[in-house]
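Starting off, we have a lone chain in the form predicted alone, written out as structure tokens.
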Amino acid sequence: MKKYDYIVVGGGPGGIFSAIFAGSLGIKTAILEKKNRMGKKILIAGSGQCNITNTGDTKEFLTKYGDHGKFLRTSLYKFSPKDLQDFFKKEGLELVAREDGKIFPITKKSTDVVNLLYSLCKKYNVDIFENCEVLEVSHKENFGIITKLGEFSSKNLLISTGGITYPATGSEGEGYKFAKSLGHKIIEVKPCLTPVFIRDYPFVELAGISFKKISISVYNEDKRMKESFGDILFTHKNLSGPGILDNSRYMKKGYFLAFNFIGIPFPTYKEHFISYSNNNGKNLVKTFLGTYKLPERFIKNMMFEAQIPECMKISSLNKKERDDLGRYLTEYRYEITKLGGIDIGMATSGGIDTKEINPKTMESKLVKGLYFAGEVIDIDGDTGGYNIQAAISTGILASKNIGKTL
């Protein structure tokens, strides 16, 4: 039996970050992660560049989780996105913001991250057990850990095990069980920040076009869920982008999605229609289509659509017909078929009721000493490095409490 004071479940990066903090405080603590090497999911993020946080301030960022950035009011004031920043400053890896607010290490290398905080657990004593699959979770006086190597026991416990995107990292759901297991409710979960895929795809021929800032609606029948600005992009299968990853946690399979392509509602094409119809009725449709500066491809996809030939003139063009395209442009519903699946969704909606814990600690409402942090709870941030900076900030909330108690 190896005896810790604390014992933090899942090496990613709530859980390194906690572990180092924890460690700092000279808390003997001790990190079981499942897989080879800890920091799967870091090593991937960004495309393996690493999009470790972002710009702006702590007001901002709570904005990015949702309905739930309330709960992570106290973690990112405690742990901000600066401080994330100068931690990393101070430790002598240098990060770079792009022009998207997306922040990076200079090197574009996450390996560099990850070796970092390989460092510096060294550094802080703190034991890591790699290929450790936790098996079981109790609790009496401690909580005991049973895993493939052997028995631990610890007085505080930390769940830091993700969600269930991208199994081939390690997050496969098992911090839900473990949960579970100690009396806390689990929302659903499903893959969030993920391409959608439409019925009938019609934008096939339209791969690699995309719109900014563009209103995007959910609908579950006719009842609006969501409205929101953001980009969006037509791959050659499904629709993509930062509006759609965004918003993918508020869809379901069966809800219909909904664009404002050109910026004005459906009355208003309909006056700018009539109008320039009586001034330029001779012109081609395609060339009034022009005047909201809408890609070529796009125009000719939209025309085909609401089946009015490209040669037409706008003064032939009946009610109908003109009705029919004005509706493609501003309003009209696509139905969901599917989400992207767990290995092509970047994080995780749903997991442990955020009702059953302090959000000011992190600490379990239910189980003294049982902590969580990062996906593994229902929280979820926008594409752009909320997600890990989350991770970061709840993981050391509950290290700083812990330092508090011992």
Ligand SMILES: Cc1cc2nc3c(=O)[nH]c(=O)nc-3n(C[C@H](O)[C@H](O)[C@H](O)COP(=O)(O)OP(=O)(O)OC[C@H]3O[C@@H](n4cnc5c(N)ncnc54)[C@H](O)[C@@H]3O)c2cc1C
Given for the second form:
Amino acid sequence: MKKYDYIVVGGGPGGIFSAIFAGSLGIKTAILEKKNRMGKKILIAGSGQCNITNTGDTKEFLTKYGDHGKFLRTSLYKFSPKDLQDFFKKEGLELVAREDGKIFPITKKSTDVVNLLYSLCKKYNVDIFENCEVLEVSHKENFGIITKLGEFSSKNLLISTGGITYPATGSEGEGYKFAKSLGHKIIEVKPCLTPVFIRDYPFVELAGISFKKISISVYNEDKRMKESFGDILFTHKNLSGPGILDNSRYMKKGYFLAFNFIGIPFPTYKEHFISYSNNNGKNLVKTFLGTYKLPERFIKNMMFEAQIPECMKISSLNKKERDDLGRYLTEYRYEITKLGGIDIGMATSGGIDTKEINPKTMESKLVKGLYFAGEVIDIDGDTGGYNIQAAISTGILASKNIGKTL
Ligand SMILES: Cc1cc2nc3c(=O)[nH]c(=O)nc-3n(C[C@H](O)[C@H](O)[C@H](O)COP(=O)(O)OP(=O)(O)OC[C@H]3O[C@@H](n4cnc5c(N)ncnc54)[C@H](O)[C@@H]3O)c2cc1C
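Okay, that's the form predicted alone, but what's the structure of the form predicted together with the named molecule?
So here's everything in the complex, that chain up top.
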């Protein structure tokens, strides 16, 4: 039986940073990692370039986690995006910000991040056990941990096993089972940060076209669940882009999605149409649509959907055709048939219920000495470096608290 003061289950960004900070405080720490190497998800993050964090300040960060920003308040203030940037600088890995605010290592190589974390584990005497899948955890006076490499015991335990997506990286949802066995409630998990499939996908021909900062609404029947502004991208088979990925946490099969492609409400479109038609009745409908600076392929597609021939003059359009076209442009509702699965979702929504975790320490409210960090918790961030930052900040908050209690 190997004994530690602090055992971290799962070597993702949350677990590794927590272990490094605990090690730097002189706490006898070990990481138990299922795969042959830690940080497999870091390696694929940001298409292998690793978008570590974002230029936004902490206040802005707190708006990037759906309804769960409040839970992350203490962790993100105690180890802020700026602290993370300073950390990498101090450790000799320069970071660089892109125009959109995403921050990457200057080398644009995730491997440089993972290699640095390995060397810091060594520096702070963190023991790493790889190919060491945890099978069971229990708690009496200490935590008992049964793994494929034998038994461990620890005064404190961090569960940082990640979510359920990209299971080949090691994140397969086992942490929920451990938390449940220790009495915790799990909020239903599903992939998020994922593209969305809609019924009779009408945008196949528009693959590659994107819209910037348009209104995106999610409906459950007639109830609008969410409205926000974001960028969308048409692909060959589904809708993607940051505005879709970030809102996927609010979507479900059977819900509806609506977009406003021209930035004005339907009644204003109607006014524009009537005034344009009165003055330019001989012009083609597509010329009128061109006044909204829409891509030509998109105009063709919308006219096709509204069953209006391309050669139609604006004065020849009847009221129904005019209104159908306007609704496609401003408020048409597309039925969601499915969300991307665990093979394409970049994060997991749901997880360990935040109500049972102390947000000031990341310690369980039910079991003393039990901590949680990262995606295993019921938190998920937008695209842009918000998930890795949250995993790291929650992991560090846990080890800071353990440092105070030992
Ligand atoms: C394709 C893709 C791209 C992404 N890009 C970005 C990005 O650029 N920026 C960003 O902020 N976020 C990105 N994310 C999300 C981000 O990578 C995750 O949110 C983050 O890695 C979560 O960190 P974590 O420490 O909670 O868990 P994870 O990184 O998932 O790590 C969990 C670890 O626990 C181990 N484990 C699981 N079960 C056990 C067990 N039973 N015993 C022992 N070990 C176990 C796993 O093997 C794994 O190593 C991306 C995700 C994907 C899938």
